[in-house]
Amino acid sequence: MLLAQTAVRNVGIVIFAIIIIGLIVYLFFNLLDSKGEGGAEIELAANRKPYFDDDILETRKLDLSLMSGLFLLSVIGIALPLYWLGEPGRHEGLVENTIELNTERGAESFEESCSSCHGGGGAGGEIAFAITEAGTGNFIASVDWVAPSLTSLLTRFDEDEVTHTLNFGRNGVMPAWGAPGGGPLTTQQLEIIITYLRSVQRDGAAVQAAVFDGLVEGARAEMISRDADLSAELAELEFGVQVARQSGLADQIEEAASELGAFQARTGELFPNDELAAWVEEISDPGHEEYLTYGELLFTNRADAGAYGCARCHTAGWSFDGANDFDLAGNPLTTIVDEDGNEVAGYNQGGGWFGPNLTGGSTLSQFPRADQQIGFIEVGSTDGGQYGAAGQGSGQMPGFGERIDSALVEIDEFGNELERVWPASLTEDQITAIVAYERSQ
């Protein structure tokens, strides 16, 4: 279509030259023709001269009429068809540029007004953060809050769903951007932003290999904690990095933070990268006894800054790493009853927090029969839209199966129509796996 374009174009670059070209001559041959005056009235005005004879007039003249209007239609003969087939080039190329140009300038606005939270090209990253007491709003402490990567948020929701978040804004922590809650962008500017975030979508396969690396990642974690000398040390080395933080002094931080790193790479090589792999595949096996672990794994998968884990929005303090996060008085943010009835550091998984508490069997009353929590997990909810026994989403539960967007249309390599499908975040066994888990909290 677009060679088809620049053709026509050029067509009609020829034409209009040719009509110009013509127009040129003409006048000029016409100057050449004018005389100036002089004589009787007769030689002068053109109605009173003798013209040609019939001669001359009904053949030279009269052929020379014929073909320059045989010409002329000719010309409109191929032109207008040429101009017929190249329309909907030209329309698929203005859509194409204004694509390319919104992308262009939704790029600059996203560095502008969301970079600083969600990373670069929206890979994710952190802000700084006030932990406030609810209902005084006393300061308690500074956190890091992670804001999840970007770069597979259209596979989870509908374009509706994120100009409403970007409107007004999600969980208390991400504000409002749009006009309609208060923010300083306009409808279109969130419509160019949204047009440039289309363009940084991985693909099926990136998404699943970084689903991967986070449940390696979790599967470390795991290894450690079930290591009392590694777990006393990491906690240690953690309230370390904390309190470096609150003291404000660089030699401090950069010490912490080398003893930190020094121990994750100690722990990297006691648990190399490979032999966790194993352990995942292996433990993913409904039939294993570990099966569990590995749905609590995908559950709490902290990969591309938790986008496609549970907890983040279902467990408090997981988006800032509160059980390892201080205030003022050295107390961690978040913490839960041990077996002997001691508050300790430690996140209460599934309890609740922007999404609603999964445990204590509320997950069995809302989803009676497993597969309908598979399915409504795959999907998402919908603004109103019921689900489960008796619940009423608002669209901010995302979905991790495969998308079909019907509003955004695709062309194959035959030039037929196509709608959009976005890939599945996670595969219906690693669903199944959190459903497990969820429901035997």
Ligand code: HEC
Given for the second form:
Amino acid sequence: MLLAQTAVRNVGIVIFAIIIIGLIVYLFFNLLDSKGEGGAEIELAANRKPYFDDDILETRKLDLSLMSGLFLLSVIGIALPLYWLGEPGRHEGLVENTIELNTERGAESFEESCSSCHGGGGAGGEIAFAITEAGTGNFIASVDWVAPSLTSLLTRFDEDEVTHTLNFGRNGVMPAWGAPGGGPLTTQQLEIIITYLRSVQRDGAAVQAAVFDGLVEGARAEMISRDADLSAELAELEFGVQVARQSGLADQIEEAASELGAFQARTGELFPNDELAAWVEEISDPGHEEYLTYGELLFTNRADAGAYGCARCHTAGWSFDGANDFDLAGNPLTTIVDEDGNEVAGYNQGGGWFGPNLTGGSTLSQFPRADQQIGFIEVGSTDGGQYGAAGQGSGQMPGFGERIDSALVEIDEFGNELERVWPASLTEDQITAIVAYERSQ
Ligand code: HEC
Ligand code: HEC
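Now that the form predicted alone has been shown, please provide the structure of the form predicted in complex with the named molecule.
Next comes the full complex, and the chain you just saw is listed first.
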């Protein structure tokens, strides 16, 4: 369609050029004609000049005028219908052209405003953030906060919900970009960025592969945590990284990071990917005694900076690895109380943060039956919409099932209108496992 559009434009330009050249030639000869005349006005007046005789007038001259008239008529007769025939194509070409242009322009603004935190192409990243004391604003620690991948964003949120997040930012970490939140970008600039984001959304297979990679990584962390020696060693190395960072000395930072890297390489060999993958498959069976661990791995999935998990919104401190980050006094930024009543580094998993507390039976009273809870997690909340027994949505709880966007209609090769379907982030089996885990907490 774009081709059709430029072809029509080119023909237009050629015709225009021919007309202009013709005009110049006409003016030139006209001017020549008017020169070189001398003598009395009475002989030179236009109506006194001898003209063609009748023979020529009735044959050559007449034929020429008729022929040129006919020629012009046929040009108009062919060009006009052709023009109208091209009209729908031009219209579609314009729409496609606009989308293409906006995608390009959106890519530029994304690189400029978003990629420093969300990674190139929205692949996910992290950002240095200062944790301060509520009330006093005193510095507590500098942490790396994950900025989720945006390559499956449009399956979890509709475009109005995304616009809301862009307008107002999120939790003081993600800045406000739109004018309503005091940000620098106009509504149109935000729309253009969202048009670009459509072009980086992954297909269902890629999303599922990423989810599974995250489960394997989570399984390795789980194996380390079950081994007292390894987990003590890891805690020490993580502490070393924090101390080195606070010292600000490049040598120390590098050394601490390389020690942690060596530990990761060693545990990578100790717990190889294929074995972990097989274990994840095994515990995904609802009859397996570790089925709830499978649900927890899905809940805390770190793949693509937490995009497919729940912990980043429902667990305080998870986004900056708060159980392994330390304040200036060397205390972990998040602590829980163990069986012996001691405070130790850890998360109150699902204990609530940006999203509500899901533990202590709260989801059981919100959703008396598991299938109601599964249904809610599949579609997420809407702004102002009621859910469960007494839930009031803000539109910020994502929907993890497939999402159909009827505003993004595409025409297929047979001329049928197709609504845009964004593939699910999590399968129904995966959501069922998460719900079983949540309801046990
Ligand atoms: C300074 C770093 C930073 C910049 C710049 C930034 N973001 Fe974010 N963004 C974040 C963080 C961090 C989060 C997660 C916040 C949280 O944990 O609640 C986030 C969350 C989001 C979310 C919600 C995603 C989800 O799945 O919940 C969207 C959408 C988003 N950002 C889009 C953008 C776009 C588009 C831009 C550029 C206009 C942008 N961000 C620029 C840091 C940033
Ligand atoms: C981007 C942040 C975010 C993520 C990620 C997220 N949630 Fe939520 N969730 C919320 C918010 C916010 C609410 C409260 C409802 C609202 O404001 O719309 C909520 C509400 C809920 C509720 C209802 C709780 C109640 O008592 O009202 C459940 C259950 C829930 N989320 C489960 C999940 C599960 C399971 C996942 C992961 C598959 C998840 N959430 C991921 C933000 C999030």
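Note that the rigid core is defined as the largest set of C-alphas that superpose within 1.5 Å between two forms. Predicted, not measured: the structure shown is a model, and the values here were computed from it. Residue numbers count along the first chain shown, from 1.
- Shown in the overlay between the two forms, fitted on the rigid core, is a CA shift at Glu58 of 2 Å or greater.
- Comparing the forms between the two forms on their rigid core, the Cα displacement of Ser68 reaches 2 Å or more.
- For Leu27, the Cα coordinates differ by 2 angstroms or more between the two forms after the core has been superposed.
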